[in-house]
Amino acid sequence: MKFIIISGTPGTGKTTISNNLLKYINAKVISLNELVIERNFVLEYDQERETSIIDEKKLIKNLDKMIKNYVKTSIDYLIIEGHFSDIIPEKYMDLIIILRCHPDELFVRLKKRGYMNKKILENIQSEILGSCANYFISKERELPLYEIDTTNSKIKEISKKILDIINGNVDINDYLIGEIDWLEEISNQDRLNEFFK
């Protein structure tokens, strides 16, 4: 069984894409957010940032048990998705894909979710800075990191790109980390003040 990690800022399409991949490969999906809520791995709730502080130790211990059970089954892939998936032990990573979304489109998506403006801005800043990728880079993972822009693509198209990466049907250099740079784009447009006060 191979492990596919799908990460990205909230709103980039992790859960939707992960579940859509089940149409094409023999896989199961573990959503870290859902797991935290279902098993109550929340230490406290940060009212100001509108986010939960998770108990990483309990989450990893529980995830470890779940994965050991999945290993006994006949599935080919286990997809683990979540914006904080960098906390997963490297032994459970065979492929890391980070979904990206242009800040303007991300604003629209998060507004539709009902996020408050402060939380939207925090997530857009995170996306501009490439925080999800940087978390993996800072931990010096040995695996290559791939990025896919979900801004103007349909779910099926994004899934196909991931399947092509899995099956080695594309030039992976087109998807290596660093190809997407919202910070440079927004800086060149002299729009940094819109997102960073």
Ligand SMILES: Nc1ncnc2c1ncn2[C@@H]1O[C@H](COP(=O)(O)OP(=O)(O)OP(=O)(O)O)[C@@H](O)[C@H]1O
The other form holds:
Amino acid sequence: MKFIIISGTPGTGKTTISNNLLKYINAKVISLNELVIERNFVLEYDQERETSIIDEKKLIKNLDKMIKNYVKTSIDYLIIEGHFSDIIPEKYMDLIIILRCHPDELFVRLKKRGYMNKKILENIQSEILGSCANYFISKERELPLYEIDTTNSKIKEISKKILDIINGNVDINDYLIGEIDWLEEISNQDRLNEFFK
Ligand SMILES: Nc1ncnc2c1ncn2[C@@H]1O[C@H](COP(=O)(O)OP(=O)(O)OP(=O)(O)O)[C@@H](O)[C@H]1O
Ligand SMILES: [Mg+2]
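Alongside the form predicted on its own that was just displayed, please also present the structure of the form predicted together with this ligand.
Next comes the full complex, and the chain you just saw is listed first.
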């Protein structure tokens, strides 16, 4: 069994894509967000930042148990999706896909969800800086880490790209970290002030 980690800023489509992938491969999905809510791993709610503080210890222990149970089954892939993927042990990282989304489209997606502007801006800032990749890059071992732009792509097309990466059917250079650079783009457009005040 291989482990696929799907990470990315909230709103980039991790849950949507992970579930769509189930149509094409013999896999199961562990959604870290759902796990936290289902098992009640929320310690407290930060009203100001509209964010839940989670009990990481409990989550890690539970995740490990779940993974060990899945390993005993006959599935080919276990997809673990969530934006706080830094809690996933490195031994469970066979492939890491980070979903990216242009700041303007991310704004639309997060606004639709009813997030307040402060929270939207925080998320957009971390997307512009490509923060999700930092944790994986900081690891000693070089991990198979790729980024996919979801901005103008249909769910099916994004799944197809992931399947192509899994099967080695693509020029992997197109998906390396650094290819997607919102910071350069908005800076060239003189729009930095819009996002970083
Ligand atoms: N490729 C896409 N094109 C357009 N809309 C999309 C795409 N992928 C996802 N969406 C929409 O964007 C919203 C966010 O998607 P989703 O909930 O899958 O994101 P997420 O990364 O799992 O977020 P979170 O980290 O908060 O769980 C949903 O309304 C979804 O329908
Ligand atoms: Mg989600």
